[in-house]
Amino acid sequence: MVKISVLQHNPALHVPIRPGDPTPVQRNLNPSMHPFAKARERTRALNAAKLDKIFSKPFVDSLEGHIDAVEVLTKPLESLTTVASGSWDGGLILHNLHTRSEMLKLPQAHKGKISGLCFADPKGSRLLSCGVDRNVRLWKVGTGDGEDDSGASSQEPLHVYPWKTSFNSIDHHRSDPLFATASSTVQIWDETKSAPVSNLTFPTSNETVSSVRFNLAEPSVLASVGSDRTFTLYDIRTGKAERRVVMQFRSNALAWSPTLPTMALLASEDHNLYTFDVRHMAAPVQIYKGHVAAVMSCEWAPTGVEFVSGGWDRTVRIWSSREAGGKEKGPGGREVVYHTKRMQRVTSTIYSSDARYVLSGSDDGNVRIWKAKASDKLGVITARERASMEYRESLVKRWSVDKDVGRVMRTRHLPKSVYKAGQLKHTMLEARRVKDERRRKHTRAGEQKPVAEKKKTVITEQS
């Protein structure tokens, strides 16, 4: 009798094992069987850099309510859909980011301008204002969490708290009933009482204080900058200046690290961005160009590793931290940049505390929601989605150094008078910098010696 083989295949491992999972592929690993694999894979990154240009859409909708300038947001520590707005009419808005709503209007809440916002506790139930009009109010607000605040707010403020001079801006303490002021001297308030407590200034300081901000790592330690070029650190437990660096330019806002508690972040006046580690200040740590114009403001992602700014140049960008382990500014190696036809100046704007959405205020009065992520996809994403999105960001990464993959990453479209501005300012920058290497050359070897561009930041330093 004739034995016969038979092949048996198990239908297991051909069929999916639950209703609505893909069927298993069975795949020969060998490398000799795909001498074309490298070629696939390269196709691939180029059509997913391709994807997310064309899924780049990052507006995702406007807070409107004001009648004038945005001038100043700010959002609570616990509370991933309250953000408060003051406008140059003495306007304050509360908003819902979730319902895209206002939950609460003043509309006169200062007579003129609102210079400082902040929320007194982490949940975001009061909320302190300064304006030009030389008070300070504590407003009762509902942080509209639903903890048992429904028709909390009020109209009328808690306490006012006035002064001589009009204020510039204003933080509280993270854990005490202190807050601090910026006028012509930085000023700490206790909560329960209508004088400022004790008021900060160095010796030989005759400024006007812009911004004024509490370290999040060491409350007692605070930080400003003034009319005046400097950047300096107080200490509440002292009651003194501790340090002061004079810069080129005057900075027009600062911002601390959430992470990394000794970083600095400065919005300056020469249309850049500097870092400082405040236990080093001869010169700046980084040093970030791409502003045509005065930068205005700055704020840290909740994860330390991004920053926004926002400047007079109508723009909004977004930075990837080197000091905090981003390898580049984002993609193609550049920051970043959002902008509208209808968006003015930019005076203001923060991340949401998920850091998924960047807010920002400006001269037409509007508070504009975007994506901190271009090309993320709004609502629910199933499990394949996302590892389809994470394969396709990898294979990018891994790509990026190709000429195809890397053109089209790099590729952005800016508005005329930004890209006629940017190709002035390196035009200029490169005039200056031949005149002094020619002047370099013509002068006796060695009495001129090359000043790197770090060093050329900070003037002096005092204590």
Second form
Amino acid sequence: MVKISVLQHNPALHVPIRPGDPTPVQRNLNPSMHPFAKARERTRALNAAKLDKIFSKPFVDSLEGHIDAVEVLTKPLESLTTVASGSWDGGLILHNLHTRSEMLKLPQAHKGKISGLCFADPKGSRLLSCGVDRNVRLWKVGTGDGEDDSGASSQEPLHVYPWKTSFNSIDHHRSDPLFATASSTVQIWDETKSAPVSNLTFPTSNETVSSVRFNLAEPSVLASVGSDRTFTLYDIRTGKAERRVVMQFRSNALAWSPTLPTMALLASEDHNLYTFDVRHMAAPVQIYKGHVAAVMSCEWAPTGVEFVSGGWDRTVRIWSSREAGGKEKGPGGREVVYHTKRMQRVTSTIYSSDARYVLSGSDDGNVRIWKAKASDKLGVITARERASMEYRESLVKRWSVDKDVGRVMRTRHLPKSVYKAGQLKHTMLEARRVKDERRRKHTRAGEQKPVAEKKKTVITEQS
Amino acid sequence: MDALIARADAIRPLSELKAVKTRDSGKGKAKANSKGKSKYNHIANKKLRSQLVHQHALNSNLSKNALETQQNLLSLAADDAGSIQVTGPLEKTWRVSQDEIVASVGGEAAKGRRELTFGPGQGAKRMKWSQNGKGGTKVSSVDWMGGNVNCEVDLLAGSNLAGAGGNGGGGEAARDVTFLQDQSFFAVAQKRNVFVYDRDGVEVHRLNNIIDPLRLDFLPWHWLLVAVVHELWASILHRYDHGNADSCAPHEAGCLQYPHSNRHNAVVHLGHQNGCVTLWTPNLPKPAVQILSHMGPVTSISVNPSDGGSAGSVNMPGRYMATAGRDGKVKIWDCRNWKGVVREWTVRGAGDVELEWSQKGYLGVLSGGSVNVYHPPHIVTPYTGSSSSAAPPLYLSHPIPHKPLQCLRFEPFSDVLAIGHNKGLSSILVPGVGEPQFDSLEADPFENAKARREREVKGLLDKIQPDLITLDPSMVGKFDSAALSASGSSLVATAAQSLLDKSDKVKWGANVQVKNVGVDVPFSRMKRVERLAVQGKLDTTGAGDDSEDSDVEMKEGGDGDSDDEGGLTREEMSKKRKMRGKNKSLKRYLRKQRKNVVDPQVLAVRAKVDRMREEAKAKKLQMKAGGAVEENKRKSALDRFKAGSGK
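Next block, the form predicted together with its partner chain, ref. the form predicted on its own:
Following is the full complex, with the preceding chain placed first.
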């Protein structure tokens, strides 16, 4: 006898059992059931890339209050909301990022420019400032948390450390009550003493030190950059300069990596950023090219992957050290550029402690808050939304080699001045390269060999 | 300082830590990793290599899991699938009648067997199922599950045109119908234009720029409405999303009969009156493939949507095409190489033969007064018996008394075959033809209004650009093979290089380096010759150098003179010219100057003259040979009716 059965779907299995239940889903993963799966995914990736561009509105807010250019920004290690800024007129403001209000305002903290700022403890209850008026001042500032009674700020400094020369930079020791200042020499101060404890200089050095920073992992190690085009390492326990490199151009700022103890980032006058591993100082680890004018400041994100830089070209740029080294995107990867019409030369940039925001202080006297990721959504995000965002992100990443998706991701708008300056710079560098090539061509074979960019950076290494 | 360096040295890369861990814990993953590692050993970039190895491990895991899941799903669905099981060799499936099937399955399933009778002389001529098989269009849209007619569009004044009309009746006859993205809209090709109706039969749109349409089809992933226009004899792909229709890629395609879109690469197959089948994509002005399939008009085309139950094997979906012609033949073609027919057989009965593949690869053939269904492996296996035209073993047969039978359509995700005929519409049960396991994210017969809306929006967002329609749909997301080979070899295949072939290298000597042109070297830094090559202005036809050129010119130019001057060498020629006073020093100076200049215009003119000369020469030769011209012409199906062909 013939056995016959006919395909039947049980409708009860395909509708929700109770009202409000999700509709049951049936899947079949056979590729023939999903025609054009790849092509459709590509379309989705293209849309995701476009959405990313549509949503990228990085500017969050601008903190006003200074009447002259902002020179320095600093944040305490353990606070998400407190940020201090100092300006050219000697004004010092303590901002609360959460409420976007001023917790403390000192219109005349120093006479003349405040050149350096740092918090003296991780909580951010004491602030050190130095200026061109040849003084270092220690301020007591409220954290705004209201935890202790001593939270109230005072208009008068706790302590004043006078000296003979004007200061350029200041940094506090991670654990001990010590701080380092940069003037014509690098000096170590004890908080309790009114004169420097020690004077660290390289024997043959005769320079103005522009920035000084303690290492984050090994707090006795100190690094400085100065007008002699040098990058110098000191040890405060031995009390002398350990070694230094002389580079082609001087550096303006310096930052130690929070995750790799020996990695330092330099913001150079030659429009580039360099990362150096202090174990091998003969050449930088990586060169980050992109700025079209001198880079004035740099700081690592707390993750140790990204870093932010601000420059004379009126842009803030965010770089990823993980993307560096790709052939397609250029040696330093492709950075994100932030700019607005009213932002002037950027003199200082910092990351917020949660790595979600970037702050920039510029010549126009404003402190600006930016999102670290331009298309980030602020506010509460539901789980479904989060999932779709993550899906979009991975789609774009997967299809970034596609011509159209890549084009959408690459395209960015730059101010005309920056764009033109970039073009001009490219022309000049190209001409130089061609000239070198021709020169090589017309010398005897093998006499002149091309030098790697990294090798060109460092002139000598001294110790 | 030393402490700092010691701290830094203690930091190990994440990969090393992981390697230690895997050595401790499991061996399976380490094995997969090592396999990936060996696969990518040739890649120099460390970062890229580690990324690829990681991706390889992920992918292999994923594919393993997916396979497992799929097997589980299929085992679940296996109970649902329909079948006819015979117990002995004497029992034949084709002996089973519809009454027996209905009697044995009973209940809900038996409702698939149905007879819908429309008005007299208004049978169903064309019909389509929607993507999920929930409703079928026969101009009256029928909600199949509910068993009631959704809407009947009143096209003839007063009378109810229920069955897709166009069968010789007057008035506004409907010629073809198709559902759009889902069952809520359908398009009807009427005498004047294509009209779009919603599920209630309300006219929502009239596509004015499609005049006198004959056939319709819809590409669901591209949101393209394919219309074959009668009078112009052209097929036009129209972009259609919600009321905005614009012409996307009109093609002149000759006299048409039947369109069918391949579900897996969206290529439109057209059958022609002269027996040809052409494959069209919107981005080509000519058919991508053209084959002479039948001796007579092609009446029906269908492409196999199934992959023969073996995912990922060589039997990829869309591999086989079936055609039927008015010469009474059914032919199966392999779409990968088009090298002749895989299998062909003759069907009996008068009238046009219609055919369609089901989701599971069963082939339904409508001819004469009955419908025959054949089952999969035998349809596509080449027949090796003595007679070349034996039909594959029959699976099921069903006679229908209402001639002529107009069309047949398998319902998706179901074992139902609908047949349109003169009286209306009958549906029969064919066990095993439907895919038992549907995918809710693609097409769900049970979806509610909310899911339908969501799928429509998502479908619009995922709409594929018409430019991406190609014969090979896997082209998307693959490396450009030309670019890939270029990066591997030292010589880069570029526009310049392809033009600058060997003879040019001889011609231009060492001045031309075709290496790396176009990839690394920008246009501004190319050699002049390379620039010309890229621009397409380079003369690639010429020989040797200038002096040789003039030699050739002279020999071929003056036909009469060539006899007396032919034997002379170049030196003798120049002497002769000198004697005639033709070789002035200024002229020589100018010629030498000219010789060293590569002028695109001169080169182009020279190339043109050469080409014309070649053509003239070829023509002359042909004239001498006589009737050879006729031999080269392509044969047409109608040639055999010519007087004197006699073969």
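Rigid core here is just the name for the largest C-alpha set that superposes within 1.5 Å across the two forms. Remember, it's a predicted structure, so these values are computed and weren't measured experimentally. Residue numbers count along the first chain shown, from 1.
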For a quick test of reading the superposition: does Pro450 move by 2 Å or more at the CA between these two forms, rigid core aligned? no
Superposed on the rigid core, does the Cα of Arg440 end up 2 angstroms or more away between these two forms? no
